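One chain comes next, on its own, written out as structure tokens in the form predicted alone.
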Amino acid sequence: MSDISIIGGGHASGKLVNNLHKLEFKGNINIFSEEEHLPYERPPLSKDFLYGSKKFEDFKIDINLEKVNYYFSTKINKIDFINKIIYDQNNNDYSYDKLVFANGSSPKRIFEENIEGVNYLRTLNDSVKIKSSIEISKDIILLGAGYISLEISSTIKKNYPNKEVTIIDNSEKILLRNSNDDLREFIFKYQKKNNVNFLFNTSFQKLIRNEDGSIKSLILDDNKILACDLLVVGIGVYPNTDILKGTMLEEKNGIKVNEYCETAVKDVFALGDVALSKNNFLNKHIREESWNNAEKQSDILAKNLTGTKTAYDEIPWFWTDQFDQNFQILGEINNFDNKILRNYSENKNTIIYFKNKKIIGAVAVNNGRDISIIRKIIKKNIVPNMEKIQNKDINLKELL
């Protein structure tokens, strides 16, 4: 039985190990994690955990440590693919039969140095630090109008409705990279309703510090000065591929894998945020930064590592919770030629997107049931009855 080494100790890594054990994998498993914690799911870091309604134990992924060799606070710095050896930060070497990259991504930074009051959210420790800072901060600024900032603003306003929260972005709207105008309109409405401030087409030029070095204010590109004692930067992430520079796996946007999570190097695999994966639904390679991807890819890879050839055929799916509202996104929501709104109530809606008369995606507000049914319709390649879809009183299950 082969020995498997996993670089990374996040959600995808933890689920992969548990799935391997469910499939009765008997070989040795080595996990190398840069964190001091067991694997955990990341969505609560900007939502329930930051809010205080969940504890770490609620989203930790338990692993039987008697069945794995777990190396906490260990960074892998070098890989010898020819001799199948990896080296950590202290130049200790470890051999492997099969190697899995599950080392995720890192936030894009605006300063190389660490500055008191400037925060990034990726790890449990980051969330703990931000949570304690929110309690004592008066002027809170979130840089970037992506999902991380929008979720954090929601969490802050739910806990502290009177705190000033401002989101700054250099584009003209929220979620410019991975959304559409329908979803933007839904989310923006709730953000504004809860008194979150927005400054679009704006960037900051300079940071002003207090005498102790902590952040005091921001100077914007129009020379306006904004007081700021807590800045959270959410301008995107990059995949952790620096370790692969100069190798045949080097890619700017992740480690390229096929639908079986296989790289171009024999016995080397990748999954989760770091993987630039072949998506059969979209018929292209994408890097899907989502809970669903980490959860489902780990199941597929475990099967492939234990001898059952299985392709990853999931339709991209993502959700975000903001101000007690649940927004879900399924499939392709941009390249459509028709759409239908099913309006059930003020706070319950589903928009279904079509291409060549077939459903290709959907956005749902507080309506996860529709998303589940639409996923089945897409997978079955059904050409739906448009009159039934337009009638919100007809259950979408009838289309199956």
Given for the second form:
Amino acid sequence: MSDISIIGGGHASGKLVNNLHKLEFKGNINIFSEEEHLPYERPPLSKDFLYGSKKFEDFKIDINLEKVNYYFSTKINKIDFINKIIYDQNNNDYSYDKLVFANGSSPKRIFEENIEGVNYLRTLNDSVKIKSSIEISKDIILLGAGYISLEISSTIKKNYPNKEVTIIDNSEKILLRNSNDDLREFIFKYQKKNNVNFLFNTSFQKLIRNEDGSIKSLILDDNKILACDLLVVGIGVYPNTDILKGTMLEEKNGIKVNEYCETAVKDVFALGDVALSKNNFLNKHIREESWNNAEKQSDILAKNLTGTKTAYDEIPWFWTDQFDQNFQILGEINNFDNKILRNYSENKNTIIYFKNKKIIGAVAVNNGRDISIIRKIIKKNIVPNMEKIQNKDINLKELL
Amino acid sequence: MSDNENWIKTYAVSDIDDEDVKEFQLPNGNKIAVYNINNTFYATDLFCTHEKVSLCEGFIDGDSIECPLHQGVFKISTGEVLESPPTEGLKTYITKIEENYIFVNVS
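Follow the form predicted alone with the form predicted together with the partner chain, if you could.
Full assembly next; the chain just shown is listed first.
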């Protein structure tokens, strides 16, 4: 039985290990993680964990450490694909039979140096630090109006309704990526209702520091000065492909894999946030960067590594929870030629998107049941009855 | 508690359509979900074990219930987890039908 080495210790990595054990993989498994914690799921970091209603134990992924070689706080720096050897930061070498990249992505930074009060959210430690900073901060600014910032603003306002929270973005609206105007309207309504401040079409030109070096204020493009003792930067992420520089797998926007998580190099695989994966539903390569992607790719890769060839066949799906509202996004929600709103109540809606009379995606507010049904409709390739869809009193289940 | 006291009368059989589920509050305050699957009646705890959300808002597919929040799936008859994110199974209750009412055993 061959040995598998996994670079990265996040959700995808942890679930891959457990799935391999479930499938009775008997070879050695080496995991190299830059973190000092066991793998964990990341969604709670900006929500329940940051809020305080979940503990690390609630979302960590338990791994039987007696059955693996787990290298904590270990960064793989160099890879020799020809001789199948990887090297860590201390130049220790490890040989492998099969190599898996599950090393995720990193937040884009605005400064190389670490400045007290300037934070990024990716890891458990980041979330712990932001949580303690929120408690003592008065003027909180979130840079970037993406999902991370919107979830953090929601968490802060739930805990501290009177704290000033301002989101700054250099575009004219929230959620420029992975969204559409319908979803933006839903989410923006809840953000505004809960008194989150927004400044659009602006960025900061300078950061002013206190004498101790910590952040004091931001000077915006229009020279307006905003007091700031906590800045959380959420302006996107980049895949951790730096270690591939100069190798035969050099990629910029993620490690390209087919629907089996196979890279162009034999015995080398990638999954999760770092993978630029073939998505059969969209018929293109994408980086999904979602909980579902990490969860489901770890399942299919474990099967592929143990001899059962299985293709990744998921319709992209993710959720965001803000102000106790659950928003779910399924499939393609742009590039549609028709849409139907099923308005059940003020806080419960589903919008279904069509192309050539077929459903291609949906957005649901507090209505996961519709998403479950629509996913099945899409997977079964059903051409839906439009009259039934337009009548919200008819259960979508009738279309199955 | 006598055996009789362990059986709690919930809904009339006709109150729950096939492949439907209804919420019920037990005398001790706990909430459960009562299901009709092909005219066999089941009962489980109401809330998903992953997040506190009512499974009555979920999607029933055969003998499984899919949580509306994050799509975790449980087998209704046994409570076992079929799809993550939940890791802990649902508590299930024995049911019986008497005089067209669904009784749930809370012992």
